[in-house]
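The chain below stands alone and is given in structure tokens; this is the form predicted alone.
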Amino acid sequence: MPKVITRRGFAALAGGVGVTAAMPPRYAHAAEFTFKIGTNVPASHPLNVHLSRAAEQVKAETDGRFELRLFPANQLGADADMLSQLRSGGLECFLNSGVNVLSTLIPSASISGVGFAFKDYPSLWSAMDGKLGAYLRGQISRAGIVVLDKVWDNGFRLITSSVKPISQPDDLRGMKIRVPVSAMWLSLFRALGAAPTSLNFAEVYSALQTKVVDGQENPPAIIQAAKLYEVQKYASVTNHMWDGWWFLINRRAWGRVPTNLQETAARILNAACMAEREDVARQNAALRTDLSNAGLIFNDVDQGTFREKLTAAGFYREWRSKFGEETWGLLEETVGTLA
């Protein structure tokens, strides 16, 4: 079983993110292949902690021939910028949510974000490691992007607010809430009666601080890593959507890497993904205490009332039509019938 990284260990481990060039040379030759990896979350997030460890292991197991350089926290630009760079070859690797900007290129990739579709992690991983995930990887590949086998965990999302707790759908009526740049997120919160605004993640803290928006929605690990608890008061455990990151690679750059190095890197990165999943699940559960101690007031909700609201608003009917029967059928094969 992979070792679980404690929250105290995140800061120390994250200190190594992005500092490869400053370390003394360990190999007798420069790397033959150097790939940049862009992510949109802080260096202390488990995603970057595990990517940093994987990068060290890839370099070691390839005797320095293959080097991965990690750039967290939107250092290489917003998500849309990084996707554009990935497609043009300016960026070799990018971890992005299928529900986020990737869905602007591959609409079916956003199906993993259907509101209140997954009730727990077992049903989620059954879908994403099974037929639905295989189908989505095929769609990404057909768009000319290499995608690794395992999708990294961002966790189930909750709603935070500076105004009031969200206990039932009516509490969202007219609420100015930040959502990622994604049609799925906009559709979900409009159907729930809110007034969603799409902003890139790099803008979230300042938008909350200046009251451009009253609330936002993210998993606990991101709320902690980005210190959103400093500008929010309430945290409502809606678990309304799951979100994760596909490991995307520029096809031309990957094609220049020898097969044996590809296999080594893919094996290490997929194993790191599985360790990250475990850490995120454990940390998200434990962070409720930490975030409460930081001042957030938590409340649980009855998901059934929110699902009923979405059904009445035609949310599921609309997205079934958009995705088509084949894609929607793969989702319902795991989660059951969605109205």
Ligand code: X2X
Given for the second form:
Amino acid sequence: MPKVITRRGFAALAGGVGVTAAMPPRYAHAAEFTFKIGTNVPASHPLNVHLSRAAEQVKAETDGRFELRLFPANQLGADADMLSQLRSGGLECFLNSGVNVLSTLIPSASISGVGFAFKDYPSLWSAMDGKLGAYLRGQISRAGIVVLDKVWDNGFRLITSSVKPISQPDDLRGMKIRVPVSAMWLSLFRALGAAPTSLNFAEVYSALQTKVVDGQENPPAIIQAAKLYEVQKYASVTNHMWDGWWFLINRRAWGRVPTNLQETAARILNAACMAEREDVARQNAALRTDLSNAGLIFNDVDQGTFREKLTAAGFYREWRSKFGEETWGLLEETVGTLA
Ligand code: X2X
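Moving on from the form predicted alone, please list the structure of the form predicted together with the ligand.
Whole complex next, starting from this chain.
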């Protein structure tokens, strides 16, 4: 039987993997600016691997003046805690999805999570690197948070369960499924007929293990990194939603950093993000084999039946009126008519 991994356990597991290499280069002075970065996924996830490399590069290129220290795996608290620390200045940088707890502060940020909106990566990146992404970053900065240009890939999400495979919407009826703390996610799974519960990612492994919930939904790279296959049996490839992380920065802390150091860090981090996207896409495509070997039973679904269910439940109509015609139009410009 796998052990319960508590938040502290996660931190301990991730403890050896930091940004400090075994033999860190020496710099003439201590760093002038030290920023903590908090993330919600294990250190082995490509998000952290590439952030960690970027941090080393920022330190090297600024001759040690600017130091980024990575704290993966909710070491600094769950998403909700990290978001409030980011706002108060206790935490300088935080990676969060616009659809996750950030949406409790900025509701329009969740539009990228509309169910079955993006059919593939090309249409997704053209929206998120184009007008829709620019609009979303504008909303985030209006809320007083600095956000870097590139959004880091989490991936297209599939549904895992300890009880049964999901092949059609009916299979979700009444299913206790964990979703992030987000109105969009709750609405999506309620419209599909499930009984969703909002939990921070920090609580997901133990909630599945103790059967507080029977299922959850995440991309393969997270199911792998967080070892969710240990506490789940079935993986149903619904690809019901894409998700990614914005690189968020406390505005006052950023304002203290000279422009040339800001530019160096932003350039390196955005480039690292592009490498992370490639890595995540590769992992998410290849992991089906590894996760099957780890015991997960995969099935594919016909997305059409899920979309019809959402339309019939009024999901698209509801969110179109919540976001308003202008914002909704930015989404439909790349993905076509949703409802
Ligand atoms: O909370 C989740 O499920 C996660 C890790 O995928 C996100 O950050 C959206």
